[in-house]
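Next up is one chain by itself, shown in structure tokens, the form predicted alone.
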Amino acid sequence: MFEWLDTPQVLIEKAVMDRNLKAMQDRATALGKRLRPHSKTHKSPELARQQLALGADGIMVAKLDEASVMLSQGIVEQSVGYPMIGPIKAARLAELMLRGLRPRVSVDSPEGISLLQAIGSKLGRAIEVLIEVNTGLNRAGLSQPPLVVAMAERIARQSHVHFKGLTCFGGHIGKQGSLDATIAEIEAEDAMLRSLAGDLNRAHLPPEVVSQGGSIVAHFAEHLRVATELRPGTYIFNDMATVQAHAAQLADCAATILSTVVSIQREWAVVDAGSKSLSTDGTREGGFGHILGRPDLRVLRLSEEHGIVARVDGGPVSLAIGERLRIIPNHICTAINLHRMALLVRDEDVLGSVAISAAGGVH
């Protein structure tokens, strides 16, 4: 299996990826929702352009490193999800806007609004903002309706910040594994956003955009009544998290990490893909990835450069030194960020390569 390739190596089944991209765009279009994919999954301008060509309404980035890479390749319509705080971020965002970036920025604090107002005033441009809402992930974002309305009112008083609407990320959704529980969580998120939209309408601050993030939520977007925009990321490749949340099948997983068995012990084997090649995110079932074609095996544990593979039943492993394994990571976004290049393949034919140009961009 790909004996001529060095490992570890990211392989992307192009036909599967293309199918995933088209299916999500078709779903959004059929439901009358705009698609703004999150590029943190692939970190590749080439793949972002493919999403835009299919009909995406701009892209989402997490941080300004990603925004800069995407902008350098002509992608100007970007939502920036991470809070912009501090003079360094202010200077960088202003510089990107001078280069042509048309940002939509998430905020959840007065400090964030003041920073954007200062940039907009300096550049003579109004910056679109979305108020980030905490719908259950308990990360950033506001959850109390009076605070959301007060934040929108504060934004409305600014001269160079324009209130565009609401944004959220349902990263907590689908963790329980039950399809019914996942649907219930999505409907609860939708109900919260509908209630907040109603509060804003009554305050004469109607949200033009209600943006919901997450591939699991987007897969079940027919349950979303208020969302105007979907921001899935993982869907382009899928991973074991989306599979276990019933948002994808194994056949929908386009990206794998090709690895080589480098050592054999009686009860385990060692592959050359460790925590610097695979995600360290776990799953309910345990393990650190799914080995294609070998349901009898699991990636039991990781160190930096070593993956420990064992049999599910604890028996002797039936592998040979030099054997190749393809592993679907639990969380493909963090795995892709560890690599600088991926190969596009069809079965065992290499079709080309994709630069992961924004890999490692965390600023």
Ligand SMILES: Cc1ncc(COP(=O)(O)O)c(C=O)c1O
Second form
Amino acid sequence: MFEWLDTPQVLIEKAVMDRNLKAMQDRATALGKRLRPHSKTHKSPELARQQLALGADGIMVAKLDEASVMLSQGIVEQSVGYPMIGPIKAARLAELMLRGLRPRVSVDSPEGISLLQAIGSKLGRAIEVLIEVNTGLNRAGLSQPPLVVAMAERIARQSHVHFKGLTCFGGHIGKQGSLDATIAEIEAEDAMLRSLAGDLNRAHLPPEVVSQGGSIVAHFAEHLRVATELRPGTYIFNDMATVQAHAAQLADCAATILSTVVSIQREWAVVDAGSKSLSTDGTREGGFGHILGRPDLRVLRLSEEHGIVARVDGGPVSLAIGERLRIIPNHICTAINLHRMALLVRDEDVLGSVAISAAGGVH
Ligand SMILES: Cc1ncc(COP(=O)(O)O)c(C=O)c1O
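The form predicted in complex with the named molecule is what I need now, so please give it after the form predicted alone.
Zooming out: every chain and molecule, the one shown earlier first.
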């Protein structure tokens, strides 16, 4: 399989990726919701442009490194998801705005608002902000309704910060494995946002945008009554996490890591994809990825450059040195970030390559 390629190598089945992109855009359009895909999954301006060409409103980035790479390829409408805190971030965001960036920034603190107000007044432009809500992931974001309303009122008092609405990322959703549990979690997030939107309406600060992140939530978007915008990232490729959450099938997984068997022991084989190719993210079901076409095998352990592949039933592995395996990572976003380039393929034909230009951009 792909004997002429060096490994480990990211392969993207182009037809599957194209289908995933179109299906999500069609779902959003059919439900009357805007789509702002999170580009941290692919970190590629070329793929972001494909999402925009299909109808996305803009893109989301986590970090300013990603924003800069995307902006340098002409992508100006960007939501910046990571809290902007401190003078270095302020200077960098201002510089990107001078280069043409039109940011929509998530905030959950008075410090974050002050930083944006300072940039906005210096540049003579109002910056759009969304209040980040914690819907259960327990990361950043406000949970208590009075605090959300107070934050919106604080934003409304600023001259160069424009209150646009609410944003959340239900990254906890879909981890329990049962479809019923996933739907219940999605409905709980929807109920919380609906209630907050009601509070804001009563405070005469209606949210124009209610933005929900995550491919699992977006896959079940027919349950969302208040969202105006979806921000899925993983959906472009899918991974074992989206499969286990019933938001994709194995056949919807577009990206695999091509690897080579480099050593055979009695009860395991070693492939040349370790934590620096697959990332270490786990799933509820264990292992470090799914080996295409080999349900009898699993990736048992990883060290940096070695993946230990064993039989699910513990018996001797039936692999040969030099054999190629394609592995679907558990979490495609962290895996892609480890690579500089991916190949677009159709079965065994290489159609082209994609630069993962923002890989490693963590600032
Ligand atoms: C704020 C935010 N929005 C959207 C997403 C996209 O989620 P997913 O990759 O699960 O589709 C993420 C993912 O981490 C995120 O952190």
